[in-house]
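Only one chain is included here, represented as structure tokens and corresponding to the form predicted alone.
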Amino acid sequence: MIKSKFIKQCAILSVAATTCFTGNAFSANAAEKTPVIFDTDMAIDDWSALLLLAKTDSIDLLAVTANGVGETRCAPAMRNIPALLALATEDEVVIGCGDAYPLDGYFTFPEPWRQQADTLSGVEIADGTLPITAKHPVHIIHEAIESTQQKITLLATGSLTNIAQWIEHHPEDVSKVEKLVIMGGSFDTHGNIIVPGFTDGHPNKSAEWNIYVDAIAAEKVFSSQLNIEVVGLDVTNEVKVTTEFAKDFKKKAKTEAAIFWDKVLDDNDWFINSGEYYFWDVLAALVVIDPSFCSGEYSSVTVSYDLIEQPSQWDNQNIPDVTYTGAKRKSYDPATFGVLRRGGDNKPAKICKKTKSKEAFSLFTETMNKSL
């Protein structure tokens, strides 16, 4: 039986949902738990991060928000999030989706990656029963902050579009947030935009995908007064998903959540064998659960975004030429868009440099196999 924390009102949505939260859906949190809002683009590593958060006793998962800017689109995300949560928790969680396009620019993830995200890598899973709110993530975040006595922790593992829009609309909320943990960016290692077979010949050697697809949003977030922790490629490179880990996880998988994840690993054995699969978002979730998973340094962070006069071959021309504010959308240099650099006048962020990799995999496996 669902453990209700909410007052419900319902409506029919255009994102393949038949019920929704439209009222004030938040209640007081248990004092011993960390209240969290998870802003996700629902790619492969987001699924495991979502399951991990939902199954962690010390986390009060208030809401899961998405948008169509990252790897998934809103309609499948709004089906997949409740389905995954049904495997991991009996609590109600507010779920909603935002805009379909970045604040500015024309960059998107490769289409095959988006199709994988939309379909949960082809792994079948029953629909969940949690309703979907018609409210934009801007309002979901704001209402959670207004309705909760504790300071909320935000976790963003996709584009920062929703977070940037929330800051624009509710700057008064910033001081009420404990911190924002971001999976994104790269500082002292190469980026991950160039992927053989998908983005061969791309000129950007330094950016990371979550920042790259909406660097304008990232710039707005890093220039805010939020307390920010960055879980970038510098530290996620320490948590590579290996065939040995996959074999060990298969032996231990016993819960519905773990069995689902084992099937995902089976379907992505090619990804594991490529040596390019890491626990990006899982590590960011672990940093929220236990801050000791992030050892790092503080520095101001700036985001590169250079205008160009003509569109590049990397622009997705299916993106509308007008932004959500009604302004004309601009084209940016793909070689520099989304590159993070230390320095500038922004409030210093904590840049994670080291983690406890062995403990990360152990805690993930243990938590995924905990009974409801």
Ligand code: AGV
The other form holds:
Amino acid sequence: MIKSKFIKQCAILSVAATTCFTGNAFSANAAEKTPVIFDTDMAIDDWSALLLLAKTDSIDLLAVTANGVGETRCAPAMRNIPALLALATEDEVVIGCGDAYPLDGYFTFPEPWRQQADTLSGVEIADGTLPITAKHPVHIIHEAIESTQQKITLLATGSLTNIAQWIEHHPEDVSKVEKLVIMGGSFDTHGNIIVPGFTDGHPNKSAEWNIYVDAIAAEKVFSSQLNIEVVGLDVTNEVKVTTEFAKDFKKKAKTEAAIFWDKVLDDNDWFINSGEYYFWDVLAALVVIDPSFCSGEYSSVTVSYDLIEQPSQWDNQNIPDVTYTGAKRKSYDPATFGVLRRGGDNKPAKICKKTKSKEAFSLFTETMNKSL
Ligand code: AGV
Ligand code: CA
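What would you give as the form predicted in complex with the ligand, now that the form predicted alone is on the page?
Below is the entire complex, every chain and molecule, led by the chain shown above.
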């Protein structure tokens, strides 16, 4: 099943490639679709980003890889991804999950957020039919890249654990990737680790959650030769989810995907009212769909991390003391872990600074309401 998806890609693409050489315009459609692998932690707005990608005609969603490091754990993620895809596409999509813990450090998302993410915010939908592969995302991503001559776009909207492991195992793949779009980080604005009622008193004022939970993975990714576009808080602050948007979306919701999403918004009125909810991952998906959603500048990005002698109160003691490589897991200073800064020697990444927020909300609403 998994292979057949990639073989299908190969077949289409080899036809496209042949006709490209012969200049046959008929092949243009197949070649024009952007092949995408979506690496997600399946939190609330990852669901809408997933539905959006699956419903966008110009995207060929090859695979959805999750990790159990972010908000949703692997078992529920492997139920929720096929269930959501069934609302949005009839295409085959390869689905698998990676590690449950970060490459290093002991930080995790607050447990109530994880519960909400595991359970799709309490909104019930039927199981999907797409199969799950036991393959690790490292292999899923590698096989997808091997299967096509087109350059794949990666979108990562959770911690960068899977992407870092894939780079470690398959450094030869890096030059075959078009780009990696990351939802994560913050540069010229405050971070989002401190959330009233969940992380009061946390010492980290500057990091963003996806980078913070696995800053060592982020460091490996930013120091690679990948072409990176960063959709961080600087730009996602422009797409706050408001009650007005939720009302407008409700009026227009008519497809299964949109009706599901409307129910999620209903269940999250408290989140919307708290002013803490943004279209973080949706905007990153929109940048994949249309790069003009990101205006920005290029700069090297350096990830901060500082070892500490004594574990802090922010360490989650349930995380195993051995990392996936067999090394002893280390404790890091929660105040600086995952803070990004411009500068250093890494290959410059594009840092998104401005977007088109009105168009972002309207393209999202329109795409979610397109019939299958
Ligand atoms: O930091 C943004 C990332 C996005 O990938 N996530 C949520 C999105 O999936 C973490 C996050 C930040 N603040 C949160 C988050 C909050 N208040 N509740 C749940 N998750
Ligand atoms: Ca996410």
